[in-house]
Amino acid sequence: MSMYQDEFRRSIDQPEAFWADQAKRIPWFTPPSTILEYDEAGHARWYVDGELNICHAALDHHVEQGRGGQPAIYWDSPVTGGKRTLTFAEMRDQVARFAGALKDLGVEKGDRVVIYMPMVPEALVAMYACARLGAIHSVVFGGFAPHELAVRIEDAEPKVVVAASCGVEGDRVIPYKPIIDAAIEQSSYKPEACVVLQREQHAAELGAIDHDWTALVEKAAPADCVPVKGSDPLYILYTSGTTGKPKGVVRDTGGYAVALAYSMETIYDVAPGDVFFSASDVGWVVGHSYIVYAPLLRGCTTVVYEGKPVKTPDAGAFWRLISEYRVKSFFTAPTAFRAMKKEDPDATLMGQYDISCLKALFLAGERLDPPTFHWLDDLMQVPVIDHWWQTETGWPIAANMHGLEPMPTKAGSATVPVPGFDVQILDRQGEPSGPMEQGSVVIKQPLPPGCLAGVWRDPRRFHSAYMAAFPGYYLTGDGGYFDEDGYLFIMGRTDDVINIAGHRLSTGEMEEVVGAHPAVAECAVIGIHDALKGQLPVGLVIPKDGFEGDEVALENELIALVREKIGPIACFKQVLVVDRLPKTRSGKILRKLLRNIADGQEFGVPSTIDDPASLQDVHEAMMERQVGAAHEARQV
């Protein structure tokens, strides 16, 4: 690993010189002279005096360099039967016109725009149009319920909401406009306008503040790129917090652009003209980084897929896309392959397609469990690369540096820290852990370019959530260890955020919804292991004294309530009514112990428990209702 070690050490020992070199990958209007500085709180700020526009760097620049006729986007939608190709020149022109339309609605540099759209090319057009104006976009996943959208509108205070008339999930058409209207009604902050892309699957009825996308664009003049500082915000992306209130992760522009360009070459090993396919959604950080921005910054073609890994139409969907669009590098979540394995265990459908173009398969979003790794490793003729990162970091923290120096893989490991990330393992006292010793995974400051610049409108939460636990370090919230070879193993979350099919959702948020039911006295929501989705939530509920209703009816009401308030994406389908919950004497619910029981692990009675019999009661209830592998758990 000599090449990797040299690069990594330079990035840690000489961060300013290292990232000054990497900044040359980006076409700046004004190159930065100050590479790294620290704010009053001691947090790193990159390229503060440089000027650029990420839309220019990803679109206009490539057109100017003669790449205008190359496809920028392949859109493939088996759920609607649609396919489109947009070249770099076509994409630039559509973005400039839509930016002009937003400008006509009063959107200026620093204004916020909330985007609520499915996987259509116009979602990318809207994101780049915001960036072109220097406006800050906040994309909200189209599967979220009105309450979740309202929370984000209230926090971001967007001047405009951009939406589609509907989304398509399998054979279901989901109208978006009623969701948006309900969200705006619930929000104390009211946007000035809403732009609606009408889709032929369902036309929305427009109201007083609504504008038709097509009509608005037809009368708009193209807008030029607005220069922004390297440290100016590009977007806000909300991630679940353990308090139930989402955190608005703020991403800067210059550092993000540099980090993405660096990663496309050194991690994903793609060159201008290559095709890159990330099977995610623009509502998630993977979509922001590796569908929308990174591929086009690198001059690659990105695949925008409106479909699922299975049932659109079958478990061969990904293989078809790789073959049809000659994909060189493919990136998705392990849960997608677990779904494919369930339906096509021997991957017979893969044999129908020529995927010889594929050179590497990347997985992230959740831990790549060894059984899935081995299934893929036996199946594929290319490297299967697990890598680890977060919404907050925006790009990989640890990876196999496939484009720099490929390394042997180890099942269960994300390989090694990426240059720029000084990853360490600390015990509870903040002391370094040795090889094979588990602890909190932290990153020593300064964080490299591309990582979160703060929490929107809440600097105290930024510090308390990420920087306070271990001064001088960023707390990832994950536990793990290094082995003797320096390979990093991430073992799971140390907080109460669960990972459902690669999507991080807060159990605290679900508890707020469940606990609001008038019949519920107390509740706990835990994440338990699921072979397909990684984790699934289970609710444990204590009814109020005097409750005489039907327990089954109550459980169904609570499931429906979470679906309404958070959305189907929560996969909240199992509730147990219990008499008591195991707690410490101070009143803290022993959630980790509950998870261990549900996952079939041995469990003991901790000395801090207030009522030891409560453990047995919950254990028996879980076994009776067949929760997870609770039948295998035993007291020791």
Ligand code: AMP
Contents of the next structure:
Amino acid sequence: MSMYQDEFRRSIDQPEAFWADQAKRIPWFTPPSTILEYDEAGHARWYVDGELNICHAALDHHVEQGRGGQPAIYWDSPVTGGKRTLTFAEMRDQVARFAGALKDLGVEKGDRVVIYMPMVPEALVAMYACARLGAIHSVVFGGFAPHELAVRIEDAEPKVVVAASCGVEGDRVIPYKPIIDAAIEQSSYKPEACVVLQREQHAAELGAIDHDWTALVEKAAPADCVPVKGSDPLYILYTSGTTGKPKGVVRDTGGYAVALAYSMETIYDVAPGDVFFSASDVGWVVGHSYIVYAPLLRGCTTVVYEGKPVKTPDAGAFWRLISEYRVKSFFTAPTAFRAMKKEDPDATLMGQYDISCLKALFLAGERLDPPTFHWLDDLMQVPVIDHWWQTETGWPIAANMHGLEPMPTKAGSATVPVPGFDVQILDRQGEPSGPMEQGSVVIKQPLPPGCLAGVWRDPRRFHSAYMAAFPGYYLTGDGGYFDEDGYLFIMGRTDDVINIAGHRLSTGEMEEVVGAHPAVAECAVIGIHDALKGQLPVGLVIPKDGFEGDEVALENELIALVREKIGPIACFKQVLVVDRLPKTRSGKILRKLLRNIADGQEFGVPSTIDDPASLQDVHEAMMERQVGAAHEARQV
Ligand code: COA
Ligand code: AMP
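Can I get the form predicted in complex with the ligand as well, since the one above is the form predicted on its own?
Up next: the whole complex, starting with the chain shown before.
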């Protein structure tokens, strides 16, 4: 049996023994005596009686072990011209002081803190400071609009909001304070205080509940690490579901720390002292796991990059960073490489840098499409590894176990299930599918450590969204198959979630916004293929009877509305006004059919369709407006 197979089998057949061994990877205050137990609903809980603090494990512990002078963070910000290095000792001290400042504002164990910050070291300081106090952070990505922030504030009920005065997007400075003020105004729950990090690029005006970060920290005493239980929540991270209300994924502390530590060695193959660079954002799960927590837990240096893969200043940005900081393991989304390939098709800029330090390249956030895989594979002298995961799991479900036993790669496949994840493919009836048969990708219970502990204050939603479809299995929401060699191919979502530039968004939520416009009678928002961003949303809208306004003006209003309510990150820029939409006789809009037409695939007329002519109408409208590849679509 191969090393991978041996490890995988043991993790599935003897999960308690396997994860008891892995728990030794992290420093506990009190090691757990119970490794796995189940709650009343039958969900796995890991290390419930162990005591730890992830801030201690990632910072204080390393300082105590003599790593205090090693860089913990390299911050590099071409958009502001800033660069900074923070050692483990400096980071621990800054975190302890900021934790003291939060404590002065009344933040205690179990309280929530919403963080709305760009890619600056203080974002990590704020996250670790919450963890130090046992408070639960909820980071909201800067590209979300006030309404989205308000929804999260209302759900998480944070005592304090921590923000920066602005973000910098390319050459645009985006003031954050008006966004926060509007969000607090919209939310029925009101936080007690807001701490603002004033950045040079823009000074925010401070109001009644606002505190200046620097002034607050100056008068604060350092706070110690508060011991928490293995099962105590570390953070809530909201992610798009199929409705307008995002799901608050709750992450525990002990299981997460163990899973991340395990992954750094067996997947990413990095050792203490190595440099790890994940080009994501702290607002996404990749940022939480592989910018903030995992690298420091492992004693690595993390690169915090405030910039884009292109235009800041060019498509050589990632090569420069890899070379300058001697990065060993690099992680980003395929869309970033598609953007680079567009600007620099032969990667000539790569030749300007010595990237011999790089030992592996990891991609996730969306499927690594075969053309991008081949481009990278031909270009790079190191393994190009696609790995699949989601906000809910917090770490990879399937990967090439590069640090354990590298395997040959297959284009389009995320390789094999990671130890701990019993991945299976089920058909609609819940029966197992055979090799090469596509179905719902599920994970047999128990989910391994690190995965979601629930949906914040909503056990019913946790059950209905993930556990109800196939009892005994967690529903990933992705479709896919295993090939004859046991390689897993993830082919896309089976629900209303779409993936835009590696960012997860809900078409259902966009439909709610568009449908709320007074002139709209009915609408559908679908995700269509896009060569750069993977998918883009397109809205199809039927105006109310008697609508006599200008259709183009209506389309523009709807585009502006989604930008205002959800944010620019939704990339909602195409709307078509149509007379009718294809529906079943029971009134369900045939979204899959609309997607097929837009993507230029063959489409048949389903027997359940109510008004077959509606298909032709939509097809013609898409062709006329050059939406997607509709002009290539063919009725069969
Ligand atoms: N704050 C405010 N606005 C933001 C933002 C932020 N943090 N991040 C993005 N936006 C805005 C952008 O400025 C853009 O606005 P615009 O419509 O006015 O131009 C919009 O949101 C869409 O952003 P994005 O999809 O990122 O498009 P882009 O053209 O700026 O960049 C890529 C395209 C491919 C370069 C970029 O998406 C990228 O680097 N992706 C990597 C993916 C990634 O990190 N994924 C995380 C999971 S691994
Ligand atoms: P998020 O929760 O934002 O990380 O998005 C998770 C979703 O992104 C998954 O359910 C998949 O649909 C998609 N995804 C992420 N990584 C991959 C990958 N490597 N291959 C295929 N799909 C992926």
